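Starting off, we have a lone chain in the form predicted on its own, written out as structure tokens.
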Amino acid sequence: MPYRTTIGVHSWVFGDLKDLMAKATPPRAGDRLAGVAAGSAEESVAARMALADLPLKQILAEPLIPYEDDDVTRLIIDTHDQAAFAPIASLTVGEFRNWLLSEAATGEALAGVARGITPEMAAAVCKLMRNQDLILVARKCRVVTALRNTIGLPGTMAVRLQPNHPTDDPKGVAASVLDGLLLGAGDACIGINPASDNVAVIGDLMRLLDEIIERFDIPTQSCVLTHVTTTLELIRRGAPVDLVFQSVAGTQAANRSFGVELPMLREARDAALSLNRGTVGRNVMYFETGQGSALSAGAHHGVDQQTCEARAYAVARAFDPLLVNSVVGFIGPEYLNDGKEIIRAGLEDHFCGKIMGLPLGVDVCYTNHAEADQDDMDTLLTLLAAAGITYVMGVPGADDVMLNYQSTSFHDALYVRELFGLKRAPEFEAWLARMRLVGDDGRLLDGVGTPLLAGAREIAA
């Protein structure tokens, strides 16, 4: 059904909810590329005014992608928690925004309604919010997960140690792991993006990380970010798998472009749980997402890219993940053109994930052909830290030599910790102290890491 609003003497008409939400989205390259963006600032304001008056119940009643055509839509509707939705069921999108910003929306209250918030509701209210609103609400949301340590506790921020190597050379990977550990990174996980899709090579990388973690008794988890079917095969072969990784998107067609179906993810989760490798918890899944993935696959169904991204969080939420990561600027300037668009998208993704109950991190990143630079990333990193980000990336020198993009470094994480007084996962912080890497205040010590260095030379050799 069409939606209308009048500003002065001009009436604006939006053909359906999909059109209304797309026109209400802040400007970005992907929506312009898809032909769904507002044609002017005035049209965008009109769309937001109409969206603000829309009841949340109407969003639930009007799927953007038909139920019969898309398994993500079916997942969203079939798993919607009506009891969790009840406290906000009478609100419009604008009233929902006001409630989220109010003192009534405590961390406990937000956790209580999280399973009642559909991705379309999260995306809709996000479109009405300024950056400061996204930061304030997300900061109130705490999502705690655990496998070999505990992530997401108040006053903490974790770091994924990302030791990628262009040829998957074990010595190069081990050297980067050591670099990160000496700088206090790695509590989210030690996670490699492999250059190869060879099962034997990936198995060797898994065993390398497992050896490092076991030898030094590090309370963290490892992950080789290969396709879920490869991980399943390696589990069958007895490989030491802590986390199952998969990139996911917000539509069935986009997930198929990744070679993924929802039953496949269920099988992989069950397989990982059967290994019983957790020591303090049982969250065994790691998902990555990114605005523009559905559009790049020609699988967006005319839905704006920010809403498609939020729908990916419904997929992730169904599998109780340890980590979810928006790789915000990685897909390229066709989707997020410049620093301003990347900053806005990073805050949007973090907000939507958190209010939906996900342990959301952000890879604060850009590609070298985007109109962005490291100063933009410093800004986004600082804003996300203020918003209570669950974790960020730790890449040697902030320059990934395998994926060829710019991210955040081990030193960037130290900056955030110093600025906001943030701790690491408690089990990992205690281990760093035992290794004489940090003091009681969590700061790095001079002449660090004698016990770690002694054994690391043997592995690196």
Contents of the next structure:
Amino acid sequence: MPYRTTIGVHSWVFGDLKDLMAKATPPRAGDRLAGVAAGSAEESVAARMALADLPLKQILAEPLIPYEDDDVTRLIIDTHDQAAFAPIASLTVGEFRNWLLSEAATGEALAGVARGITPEMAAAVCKLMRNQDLILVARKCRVVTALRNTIGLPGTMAVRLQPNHPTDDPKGVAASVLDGLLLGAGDACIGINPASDNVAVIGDLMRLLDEIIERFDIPTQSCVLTHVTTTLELIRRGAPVDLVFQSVAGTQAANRSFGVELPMLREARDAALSLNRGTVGRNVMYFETGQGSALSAGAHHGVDQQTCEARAYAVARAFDPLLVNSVVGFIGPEYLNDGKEIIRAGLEDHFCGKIMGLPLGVDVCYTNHAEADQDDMDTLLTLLAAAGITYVMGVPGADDVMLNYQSTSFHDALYVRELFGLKRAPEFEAWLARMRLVGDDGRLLDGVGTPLLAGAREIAA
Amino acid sequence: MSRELSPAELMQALRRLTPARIGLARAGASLGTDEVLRFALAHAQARDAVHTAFDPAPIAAALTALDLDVIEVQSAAASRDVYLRRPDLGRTLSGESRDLLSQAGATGPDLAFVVADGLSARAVHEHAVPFIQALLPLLARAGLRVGPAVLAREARVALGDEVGALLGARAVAVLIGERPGLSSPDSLGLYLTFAPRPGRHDAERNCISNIRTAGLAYAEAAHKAAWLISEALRRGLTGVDLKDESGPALTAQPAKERIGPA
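Output the structure of the form predicted in complex with the partner chain; the preceding block shows the form predicted on its own.
Let's see the whole complex now, leading with the same chain.
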């Protein structure tokens, strides 16, 4: 069904909802690359005007990718919660924006409607929102998850300790883990991207992290970010798996390009739950997503990349994850060209995830062929911390020596804690205090008296 | 029993275990000045590597001296800026270059080289010639007909498919500047494709990564490449099916389980 807006004497026509959503999207490289972006600045605003008048119910009625063709669409439609949707069912997209910003949309009210918000609704309203709107509404959302500690409580922000090593050398990995712990990072998880896909190597890394966590009795969870089928195999072989990781995308074809089908995720979640490794909760899944992943796989069906990204959150939501993060600047400048596009996308992803009820973190990051630098990352990190981000990455010195990109450092996390007074997951912060690494105010001590140094001496020997 | 290491000595010892930037000093909660500047320098070098213009002339001269025929081409991306935004254009020859290669004729060599700037011309400037120099004697020993070397500007890996097809090459080896990291701005990659033709997938190639002085040394890389090229020609394939029988440095594609561009 076509959509129209008249501005002056010009009538702008948009062929269908997919076209309208794409053209309403703030400018970005990936939509230009896909040939779905608006042809002019005025056309983009005309699309936003038409989108503002669209009833949310119409979005439910007009799937962007046909129900018969795509299991993500089927998941979205089949699990839509009508009761949760009821309070917003009569609104247009523009009225939905006003409601989200209003005092009526408290944290409780937002949590109540979360399961009624489809990814396409989140994406549509996102396109009408300025950066400040994305920050303010996300900040009101509360999403709390737990496994071996509690993540997402008000006034907290967690950090994934990312101790990657170019050859998966156990001592090299352990050195980075210790460095992160000494700098107070690691409550979201200690999560390695392995260089290898060798099952034995990955099993060794799982056991290494488990031993460190056991030895120092750290209230956190480990994860080796390998393919879900590899994790399943390792669970069968008795490896200590806290979290099952998988990259997911917003279309069935894109997920297939990752070698993933939805039943696999269900099977892996059941397997991880059967290990009963949680102490304070049962969220055992960890997902990564990123704008551009569907297009990169040629699997976007003409849907704009921000909407595809929101659809990935519907996949994540179906498996009650502990952690979900967008790898916003990682995929490359052909999708998000510069600091401005990366900052906008990071705020969009966080907002969409949060209003859909997910524990959204962001890998605030860029590659060296993008037009971005540390200043852009400082800006995005600060805005996301203001928006109540669930967690960010902690990479030694912000330089990932295995994946060859720049993320946020342990020091960057300390900076936003200092700026906003953000605490860590409470169990983890109490542990840091027991280890004599932080004082009562959560600030780092000099660390000279910490028992962790004994572990460091063993690794160094 | 030796005396216990001081915390500073301990961190020095841990640093030797990983290239990661661990043990960095704090100024308050933030990074100290030394590391801020060290990082800025590494980023500047990586950025410069991405934007350094490809200078094929010295490479052409050196390869001619090694008895290789040299042809210079350009992708359909007319500038660095377009190249970064339009990966599709970097995978296609410009019309003029296509004509040039068509006129050169399908000489049907066992192996053609494509030397491509990719994301780091610096890597190609520094490592392409010494690597090829190390590799050629091994290929000659295997009795292979090698050449020409096609020097390609604003090129992605898949440009080798079109080049290889036009030359009628049985296989094509694309030497290309890899995405520069802060700790590796000059890393050269080799992508080998059997029966190259437009439309080949990345899963149909084999890759040797991180060829550089501080990474995989020329001689070692050449040894691995020669083995791989001979096996590919003997078995008539490249890609995942070659993976299982290869050594640790020869993977079909980097196994990083991370969302990334195809």
